[in-house]
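Take a look at this one chain, the form predicted alone, written out in structure tokens.
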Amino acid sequence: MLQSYKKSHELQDQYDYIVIGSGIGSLAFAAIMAKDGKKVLVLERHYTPGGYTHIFKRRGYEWDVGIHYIGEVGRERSLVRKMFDYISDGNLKWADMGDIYDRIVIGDEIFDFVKGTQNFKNQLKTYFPAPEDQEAIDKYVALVIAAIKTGQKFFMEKALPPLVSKIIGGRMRKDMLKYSRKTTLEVLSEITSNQKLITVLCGQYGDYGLPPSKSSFIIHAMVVRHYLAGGFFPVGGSSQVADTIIPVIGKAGGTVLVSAEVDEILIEKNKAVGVKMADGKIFKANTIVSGAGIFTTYNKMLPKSVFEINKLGNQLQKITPSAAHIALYIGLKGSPEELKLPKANYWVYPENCNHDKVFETYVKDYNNEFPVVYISFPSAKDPDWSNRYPGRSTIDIISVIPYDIFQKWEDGRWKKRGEDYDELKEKLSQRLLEALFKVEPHLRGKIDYYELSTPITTRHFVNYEKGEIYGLDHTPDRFEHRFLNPRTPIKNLWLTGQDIVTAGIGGALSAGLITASAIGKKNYIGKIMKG
């Protein structure tokens, strides 16, 4: 049954834009267009909006499923901050995580990542005092910053009309391609031969899901640069992202529906004209924008004949889904202060870690050590938490896992997949808990509740076919594909979200802006930055 989110609107049969999915890319696009006077309808198949920004509640706790920290919002003039301010009418507030945003744990050693570019370098140099290592750290940070400066032209080229792109697109793309065509390991190996330093510098690779020899250096640089000015968390929790943007869409006359699953995008003469819902209802629009991901959009929502005529299979063969993941959601009795929970995240790795080797060993047999375990303390990051949940705290623990381990249960019912499935979940949960107790041993015996999410949970709720967390793999090849842009071969069907830019909320947020600019043929970035 279709449900309006928080505010009732009279549904119309015809819209300017229908947006499929309510992730941050979709919501950003919808807010920009609604504020520009367009009639927008957002359709979300889940019972709660927000995509990976949504939260869920259980047993008197709430957990964020995708937002664990955000960078760049501490600078009021940054594009990320200006974008969030624009699409939320300034109502989305941010809490600073403090001086240390990430702690890289390798065996028994801990390496703190400290906010501020110079502070970041200075702290790293205390761990690596050799002159050649200090020189390498300076070169590394300079290279990260240089690489990022090439990205704006590369991504804004995606918004250009095809004819203009044909003329100047190559020049706009070429500088970033110099960085994206190399792997992270290739670039770092040119800077230093110190393997431990490389391991530490790659300590955030879980933020994009590929170890150094597989990932493009540009995605590594984007993640590192994103957090150099520190980490931040939404005041009031991750739900505030959707809860502050959706009223902006509504105030401008747009509508967001939940429990609203699109069954098919309606195509007439290779032109998108509307959508048919799972309950048979039809909505029409001048333009359809999908934020559901390129695989889901093409494989699940288009008629087979349209898929074949446009040879969309040729595109999908060139890209791969990103890593699948498991997430353990933990509830504890006691406030974050009482439990001494940190605000900084942990990235936990095996002793003598070589990221690529431990990743490869784990993929062959998931009983081997986790190649990476990420631990986040959202209740400690949110200054409003204790107002909502006094005397309680939460922790999120995440790791990668091969999807095929869970494939035999993918058609089972949620919460009713059998004893074997539950036993596997419990085994993995205990392993993740041990990673927590390694870095915060005083929490042993303090756990009140825990629940594991698997790749088929992600498949069920977020509609990613392989339970992927970051859309598409960020390999060097990914950035070569010109079809990863808002336009599709089908007239009036457009894409948005992390698949057309990069992983994470920053990438998806930018995608909403790029798609709006491409469709509206306006300089929305200039308008937003002037605000």
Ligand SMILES: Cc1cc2nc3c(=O)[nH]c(=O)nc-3n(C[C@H](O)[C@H](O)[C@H](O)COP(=O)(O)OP(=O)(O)OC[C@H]3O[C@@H](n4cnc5c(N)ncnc54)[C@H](O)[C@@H]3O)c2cc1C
The other form holds:
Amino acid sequence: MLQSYKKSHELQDQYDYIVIGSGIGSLAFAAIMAKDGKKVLVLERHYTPGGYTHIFKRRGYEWDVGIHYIGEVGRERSLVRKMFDYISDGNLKWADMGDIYDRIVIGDEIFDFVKGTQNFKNQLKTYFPAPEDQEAIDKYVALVIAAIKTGQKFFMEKALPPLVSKIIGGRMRKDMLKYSRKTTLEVLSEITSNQKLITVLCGQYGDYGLPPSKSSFIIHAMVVRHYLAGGFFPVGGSSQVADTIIPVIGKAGGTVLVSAEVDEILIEKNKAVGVKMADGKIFKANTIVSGAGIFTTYNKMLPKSVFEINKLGNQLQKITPSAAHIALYIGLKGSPEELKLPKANYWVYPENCNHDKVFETYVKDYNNEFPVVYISFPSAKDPDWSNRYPGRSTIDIISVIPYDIFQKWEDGRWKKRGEDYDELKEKLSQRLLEALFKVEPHLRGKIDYYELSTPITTRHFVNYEKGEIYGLDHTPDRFEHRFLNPRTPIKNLWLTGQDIVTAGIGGALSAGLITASAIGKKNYIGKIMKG
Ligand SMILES: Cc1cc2nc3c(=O)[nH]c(=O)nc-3n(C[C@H](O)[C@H](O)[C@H](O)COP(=O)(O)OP(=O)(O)OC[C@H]3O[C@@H](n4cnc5c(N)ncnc54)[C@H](O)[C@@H]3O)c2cc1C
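Moving from the form predicted alone to the form predicted in complex with the named molecule:
Full assembly next; the chain just shown is listed first.
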């Protein structure tokens, strides 16, 4: 049952599990445990649930924040779909985006990514007809598929008890490490010397936030494979994710509270025993699970002495927060059909783009061309949109931005950060709008409303210190760190969410399952797949 913390009633002092944050990882964990008869309390700091799956409404429009498309849910037997069906009791429905899910725009050229592995390859081959490129495309897709097959063992190893992991963990991890240790650029350069082909194949790199020379090949492969069977959007919008899962938690006796900020995780003799809320109230539990991100959990919620005794600083030093982002939320008068909005996303890149070079140039000076602009048309993807918002449409445009540009405003109040902040926002908004007009020129003059979120907005609402878009960077190193695991050095304190698997709804969702399996010592995956 969803309640606001201030208006909540019938709360108990003791729970089996307290879950910090209500991102998809936390909600998945809470639903699995509640359905298994455990007493669960989910505490969410924001006034609305869902973490990055939350939506917001303004001026008669509604925007999705962290879901633009999800793969694999079109296949009823896929783990992602089975998981969603299990935790929402089958109430979360999916709308197919159609044949084209991503359109890679490089200068004036467009490269479509189409649904179905064979179709994907065939379409790419029309853009790259040379025999050596055709061969490279076949090799590439085969490699992507081979790489992701090694992932399940790698990630399920995280659910093993330490002793078992010591014995067989190395074997379960080693196959995937062969792929994760190389950068995307290294692997693609072994397949082809055609730089344009590499640029196109990396056209979705914004989905994992790092350009080819910095990202691990495994995250590239996971994202590419995730969408190969097409993109899907929740019917009724992203809010349906939390709105369908929370009643399942409620029906099983659990509680989800919003506007409920955890100030501190209470530790006695290096054992987590409960949490102290921002207003001082204490809740106790046998087990505390945090889905708020490893940096937020360790830096903001643990007493300094606990942080130091457990040498958590050594862990945090080895990982880096992912890039910060800006997002322009646009409202238009007219239905998606009237405005001819596509369902496919655009990834817009500069002419003759080399992803690494343009990324580097931009990071040095954000006045240079955006290295990547992502444009999504959520209202066109949701078949229920026009029932809720007749005669209206929305568009989201996202790009990366160095956090330090916004740092000076981090202590200001929301909506009251001053004229210079508003001016910078306006300048960035106009640049993003130009990227939209480049691919959909007929929309010029049709914009009714727009609003830019900055890394400070993300910090304010989702508590990611540096406005991170994806939690942690997906470098080759990331996959070496065994501490990115549900288990922490503190007894009865566990982690879940994107940081322990990978970013993305699928990654964070699996994290919920892995944490549940690790704590519950049960084969929930078998139970879910059987359902
Ligand atoms: C702009 C954007 C676009 C994206 N697009 C896609 C997409 O199209 N497809 C896709 O698969 N993925 C996408 N992602 C990624 C995806 O949304 C995330 O990887 C995923 O939702 C993360 O889930 P999580 O469980 O780790 O928790 P999060 O969603 O990160 O939630 C963490 C929660 O913890 C809460 N919290 C923090 N501190 C406290 C505290 N002290 N007390 C209580 N609660 C606290 C926060 O308020 C937050 O609600 C996108 C992300 C962004 C930002």
